[in-house]
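Only one chain comes next, encoded as structure tokens, the form predicted on its own.
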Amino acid sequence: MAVCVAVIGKDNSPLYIGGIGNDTSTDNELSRQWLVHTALDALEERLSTTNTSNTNSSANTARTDLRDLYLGLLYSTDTHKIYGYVTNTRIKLVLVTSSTSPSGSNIRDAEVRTALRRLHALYADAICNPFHLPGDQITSQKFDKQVKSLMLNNV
């Protein structure tokens, strides 16, 4: 089950951090932010190794790697797993899930990939708003509602 979703800008500033659950206390919000920000180190490392391998490989394989924006599992803790996705414009999407679903089964990689692709589509719709300034935080209630729906239904 998804716990938190974050959209991080090019300069590693949070554009949106949203979570689900009944506990909206400050401690819970800080723990979500801590999980997301610690994932940025792993995400930046993965991006730098991908870029280095792309410059050393042939042009055909480089094109294949650039099309796959899903970075997979960035790291896991005892209670959470953190997945990453990067858009072509270097906007980072981070999905934090609990280590196991309520039914006790593990979350499949294909489910996470699909959820992050849908989040990317929601993000694209949100920034297409002519009143949204690029680089500003996403404050749209519609986006927040759609993200929470995505988190509850898909992961």
Given for the second form:
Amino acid sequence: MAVCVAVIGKDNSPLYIGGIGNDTSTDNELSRQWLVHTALDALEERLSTTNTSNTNSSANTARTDLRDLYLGLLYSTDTHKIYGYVTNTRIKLVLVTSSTSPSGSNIRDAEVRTALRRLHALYADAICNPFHLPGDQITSQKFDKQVKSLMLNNV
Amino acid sequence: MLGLYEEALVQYDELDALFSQFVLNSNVAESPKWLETFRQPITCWQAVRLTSLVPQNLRELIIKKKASLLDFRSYLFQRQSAMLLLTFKPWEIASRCLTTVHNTLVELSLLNAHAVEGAAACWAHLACAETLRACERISSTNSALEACTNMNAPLLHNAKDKLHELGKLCGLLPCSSEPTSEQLHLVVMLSAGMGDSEPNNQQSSTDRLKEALCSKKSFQQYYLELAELAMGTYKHIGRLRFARTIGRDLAAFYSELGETSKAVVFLMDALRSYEEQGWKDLAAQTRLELIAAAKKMNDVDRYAKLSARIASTAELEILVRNFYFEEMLKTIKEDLAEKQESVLTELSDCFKLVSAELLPSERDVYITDNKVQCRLVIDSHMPKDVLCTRAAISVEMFQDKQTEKRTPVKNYKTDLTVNVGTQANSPRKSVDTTESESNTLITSIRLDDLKPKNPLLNPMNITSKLHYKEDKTLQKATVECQNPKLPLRRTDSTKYRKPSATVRNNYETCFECKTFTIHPGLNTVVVEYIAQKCGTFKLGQVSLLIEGKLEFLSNALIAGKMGYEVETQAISVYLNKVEPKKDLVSGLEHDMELVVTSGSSRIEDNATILLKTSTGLNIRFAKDQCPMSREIAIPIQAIEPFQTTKIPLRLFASLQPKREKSIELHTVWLTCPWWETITEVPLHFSPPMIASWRLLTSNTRKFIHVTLKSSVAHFIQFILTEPKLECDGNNTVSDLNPKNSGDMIVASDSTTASLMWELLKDPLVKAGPMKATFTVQYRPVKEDISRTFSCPFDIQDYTTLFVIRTKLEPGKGSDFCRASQVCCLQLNVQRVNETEHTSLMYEVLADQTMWAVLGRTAGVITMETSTAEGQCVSLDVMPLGAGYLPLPAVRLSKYIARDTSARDTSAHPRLEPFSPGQVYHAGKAKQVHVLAPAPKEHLDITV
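Switching conditions: you have the form predicted on its own, so give me the form predicted in complex with the partner chain.
Let us now look at the entire complex, which starts with that chain.
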């Protein structure tokens, strides 16, 4: 379902970008990176609005704790839909689906949510590696393999 | 009709969702028959009309089952919009518009409905444009406008994209050649499909699009207008990344237009933001676009710099990198060859400075006119070997030193005596330490170590805690992470800020290394510099000049405070002992040497050092047997830097006839041609031996006892011969010494020699003061030459005047002295010679543990005449213990009565002691046998 998955660090620098799909002139690795990059804008916008709404309604702090990490559809283009997810440590997970492919167009929100949750779990596993320095790019081959299969399994 | 717009909207939404789902399912499952209607070719792509009116024509088409997909979608969207308009939610329209457009485009492709190429784009563009207009028209309040603006930006973006797509199809882009006939035909087709605009005085978006498609110029105008508006709106709502994406599109458009400089502005802006946030792939891509622009603009400087940077970008494919690497070399050779100045760029673009280390010099310090070397480790990101014409590090003066470094202590570090040597050493050490404290320069640096530590790597402060209830039972156990509020520190923003214009430092004085090859990966370069000036220097900018024209500069080392100190090592002249452990002894010849070290400079030929000595110190060359003198000129041969010559000398300090042990201080003055001042070398001489004498008396006979001992610190032995005591006047002495005293030895391991003479004189004649001189010939055991040691002394008041005799007699009625019985101490003072001191005081100084003196212990007696019997005094004493007790001692002093003539009432009678030889105490060593207190038959007095 997904054509691209990205893990973006606290400082908005990419920690991991993985994509599948055949490279065509319009749909290639680089173009997906642009998509992910611009998605950060929408993502930050979403975060700031949730934050302000939370501070405004300081009474129900319980909602802050239960804040859904899944941010839903960030924005869409003619060909792609971009979904976002933010961990409590401000690691951003971005998932890009292609609306032109038959499976991508028919995707449900719940599926994306599960996929991103699984990606979060995979990410947590990957950075548990004691040799991984937080803030560095994720180079783990295992993580790469798992993420690729995550993208494919849902196709 | 009922006015329940919200409910109606829900119904329309239901319909929308249902339809979408059917279309999506049609792709995977069998599609229902009715869906076929929407597969018919599309002939009309009229703009949606966002009014509250029901679009009757579209409704009829749907009823007649003749509606195309676009017709149906238009109808649905218009109805939804109408509901929203009636509920005054224009921003909802805007947000729905994009979804509708995207869905419709997907559905079009899924249903395979035939349409003219570009029809969909036309429809999408018009939908966006109409929505924008509707929002503009309706949103009267500020808040509504605000809400709309947020939604408008993506709409504008989409409209712009669609327009670009149309322009591409119709050959209206600035790069394309004149539109072909097919393209012209397409424009006509598309315009026809859009239909006529509604009868309105305003220019509709349909008209605008038609106009734009007519000519290149109007297209360009409309496109730029949309793009600028989209970018501005994005910036307004804070979506900078979107704005930059449009900026890139604009850049592409401008560069096609030929206005490359405008394009570069957009690209640079985008590049900076990508670099800042670590999107390396995007930055690399942007660079590729920038270099294309540079090529177009024929900006060779920028082209060369970017080629180098791209060649070093690991994210790019090796073929691309190699291509730009060759481009870089080509540009340098062809375009930059004529330029005088080299092109400056940032070192970190292509190389990484890993470490820098100042190599220690062979000597401890860096010395002028000698090499100072620095080892640089550079990581090259270039894909191939590259020729570095020059690697250099600029040098900055850190501390200016006015005077040449020449500490006076170092000049005559003359370890002459052990004491002086340590004194001379200690201030030098302290000087060194203060120097090292003041200069906190480091000599080696790893640039990775300079980076701030990742705060995420700090260990967390986790503690476990047990919480108890009031009744002491465990309530809960927790693991707590204390989160101490870390002081918020400003992160170094220079990391992100690209050093704007790299400024080249002054490389007049610099470390240099010429012409070497830098391989990809780690390279070690040793740059060196001949130090010319003294002082402390700091390393500045690093420069790598590639192929003679492209210069990479880095200021990374400046923050590191790396530096070194250059000194001049002056010529040093030391006067050293050959055997440094031994003291200098006056009265002996010593081997010394003059050590001349040339330091960092060369000593020319014909240099002479003039040595002058203080009185009593003589010097000569060790080799030739010339006489000793107090002045000597020493010629020094020419020597190379850091060489040493030694001139052996012999030194002799004449012995001063002195009695007390004292160290003699001599001085040698060195006059060297290369110093302006005369250097003073203090020399400390200790005497070979010390003589001490004592006058011994036996009644009226007098003896002189001379003791010789050596106080030299190191072990030395002297053989003594011909001891002599000479007296002045008509006094004579008789030698009581054994005649084979030639073997006598005095050594510094406290072996002493004693000699004795008797003073021959008439005992009854009072003699005046007498001067005597003791002389002895001495020679060290290993030497042959004997020298004379002499010691003068004065003897005064040595004639015996009084003789004291003491006698203990048992008390009355007993025959023996017994303990605890009163005895009688008979004291007899006899005058044996003429004297003016007739009034005498005696004091019995009894040991209080042995004797108790009853009554007076002291008294005054007058010795007017010289009688044989003398004065007798008897005292009562009591021995306190039994045994052989020494008799109480008696002291005789001159008693000078109070001067009655003087008015001074404070004048008291006073005592003056006699000289040691004037009173002879005959009973000094006498002992008396005292019996135990038990009554005994007989009394015994032992004398």
